[in-house]
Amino acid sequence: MFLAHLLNQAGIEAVVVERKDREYVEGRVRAGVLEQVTVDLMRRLSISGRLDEIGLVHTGTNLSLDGRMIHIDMASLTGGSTVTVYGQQEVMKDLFDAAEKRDVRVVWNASDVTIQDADSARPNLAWHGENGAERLECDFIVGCDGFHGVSRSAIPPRVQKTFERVYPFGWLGILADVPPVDHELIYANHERGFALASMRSPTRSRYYLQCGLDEELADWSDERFWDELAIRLGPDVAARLTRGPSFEKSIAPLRSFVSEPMRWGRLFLAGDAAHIVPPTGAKGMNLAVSDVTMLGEAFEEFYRSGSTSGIDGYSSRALARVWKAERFSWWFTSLTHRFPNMDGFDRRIQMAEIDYISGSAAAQRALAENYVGLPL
């Protein structure tokens, strides 16, 4: 949805084609912080009334070891650099109340998707939608279609390099409406394992709590995740701890992968089709308005100059602030996180570690550059 809007800015004819219904997309439970160039974009497409109305703009992060917190002054390390938290449904909102006013043509309920001759002058997407099978030929395909989706799958495996990384836990997380517990998130390191305290709302708050892939949600009761919860912030922060009934609770995985490269003829990979990066650093959605970004300049040289050079140039492009962003999430992952194969020396690094960040500006500093985003 970026990217149509940036192309039809640009006066550049697209379609959205969408497996699902604007109700299922805009009622997904995804990410919540904006990096400083998402919320840059969003101003620039004229979609961020509600984004500046309500968005809850956070100049510091902190870290919490064993209850002991540490405070990272984003902006100031960064030169004023901020992120922004704002969910991604509520993104998803903006883009497509916009795309109504702009005739940005979405495709709803699509299913079958097929595409064809990606390597040709001239490919083609087949789908089966309300008004039966459908055909569009097109100039360019840009897969921003997910993981699972059959994007990556139309480029052969003999082009293809995938490289991965998958965690030994994953995150349980909830929703309630009650006060969050700081102003800003807290990613706590706990002897018990990793927690998160972050939120949607002033009135709404996000909450994680690191967890073993065997684990069920029938065995998380609400009384069971807030004590734990206040366990691994911390006696000081669970003191402010407001608890009340969740409304939605979920187990994610969490994994680091990268499908190299993120172009094949005429088909371009955007987003979670490309990469995936563990939660821990805010990069995901962050990444794909990155993507596409690029690709919106990309396109607009091709059309206005005939110019392939950003085409062309597209995939390492877009890898180099890929890479940055996987080495980030994988470190921050690390340090915050209880790892089953660790051992007291490993603790005694991880400890190490944050109390060096605690104390040195310089490590600091490379924190904040890469929370709120490297630039494109």
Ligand SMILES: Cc1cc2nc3c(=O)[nH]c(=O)nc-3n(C[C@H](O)[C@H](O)[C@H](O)COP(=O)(O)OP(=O)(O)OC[C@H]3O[C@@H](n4cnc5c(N)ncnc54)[C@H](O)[C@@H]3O)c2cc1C
Contents of the next structure:
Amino acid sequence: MFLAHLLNQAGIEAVVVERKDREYVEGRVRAGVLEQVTVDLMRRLSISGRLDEIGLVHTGTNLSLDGRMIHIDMASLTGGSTVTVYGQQEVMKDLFDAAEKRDVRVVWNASDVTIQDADSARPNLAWHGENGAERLECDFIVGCDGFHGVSRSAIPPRVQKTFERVYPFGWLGILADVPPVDHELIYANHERGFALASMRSPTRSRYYLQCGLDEELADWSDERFWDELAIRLGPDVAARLTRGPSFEKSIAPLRSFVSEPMRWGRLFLAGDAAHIVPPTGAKGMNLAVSDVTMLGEAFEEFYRSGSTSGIDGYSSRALARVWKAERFSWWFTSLTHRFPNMDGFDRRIQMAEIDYISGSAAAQRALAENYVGLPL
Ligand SMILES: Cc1cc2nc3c(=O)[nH]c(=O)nc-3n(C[C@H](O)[C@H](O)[C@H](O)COP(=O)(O)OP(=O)(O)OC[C@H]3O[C@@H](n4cnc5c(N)ncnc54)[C@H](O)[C@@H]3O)c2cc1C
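Now that the form predicted on its own has been shown, please provide the structure of the form predicted together with the named molecule.
Entire complex below, previous chain first.
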């Protein structure tokens, strides 16, 4: 949707073909922390009205080690950069509302989408929609269809290289209409496992607990969740914790994944279709946005001047940023989680690294500049 708006703004015709309906996409609870590049793009596209009104700007974040809090003042460490808490569902609503007003065409409920002739001069997309079988010939196809979409598999295996790390744990997340325990996020490393205190608004909290991949949601009553969260956040933070009934509870597996290259012929991949990060560090949606920002520039250059240098360079330019975000998300996950095969030595190294961060401005700066998002 970001790319469709970018192209629309540049006078380039684009059609978004989506498998689900608008209600489903807007109801999907996912990301909530926006990097500055994402906020900047929303402003550039003039869709930031609600974001500017209700988004929560965070100048810092917190690490906690067995209850000891370490504050990372991101803004002062990075020369003023911040992150903004604003739900992905709200971003989608803003994109869809603006699409309706600006004639950005979205085809909803498109099933059996197939990509054909991606390596030819005239690729095309076929699907089943409300009017039966449909087909669209175009100059370029951009696969923004997530990790389970069809576009990545349209690239022949002989030209594709994939890299993957599956983590031996998941995140059990809840949403509850209670005030957040802190005005900033808390990434907690506790010997019982990781916990994250996050939020969506001053009255809506988002909390996560590291859990086993074999755990059942049914075994996690709200009471058990709150008790475990209180232990992992430590007594000082727990004393401020407001409990309440959850209205969303889910378990998400954690994975790092990259598929290279991000282009084959006239098919380009962007976002989760090409790469996945574990949610620690909140990079997934932001990476999708940075990919399409680069692609938007490349297409604009192509249609304005006929130059293919932007589209030819897209895959390597995008992957350079993707891999740095992969590294950061992997590192932050390794720093804060309890791994099943961890021995006393591993645990002491993890504790020493967090202690080092607490006393080193250089280490805090490295964390902060990755957390707020590297430049495009
Ligand atoms: C619990 C959770 C928390 C997260 N927290 C954060 C966070 O704090 N910060 C962050 O940056 N990221 C976060 N993420 C990751 C983020 O949500 C994703 O990285 C982001 O949505 C990727 O965007 P995308 O456009 O590539 O893919 P998606 O948002 O998945 O969009 C792909 C779209 O393609 C559609 N589609 C799929 N297959 C087809 C098909 N065959 N034909 C047509 N359409 C198809 C899908 O319905 C979907 O609408 C989180 C994810 C989860 C699950």
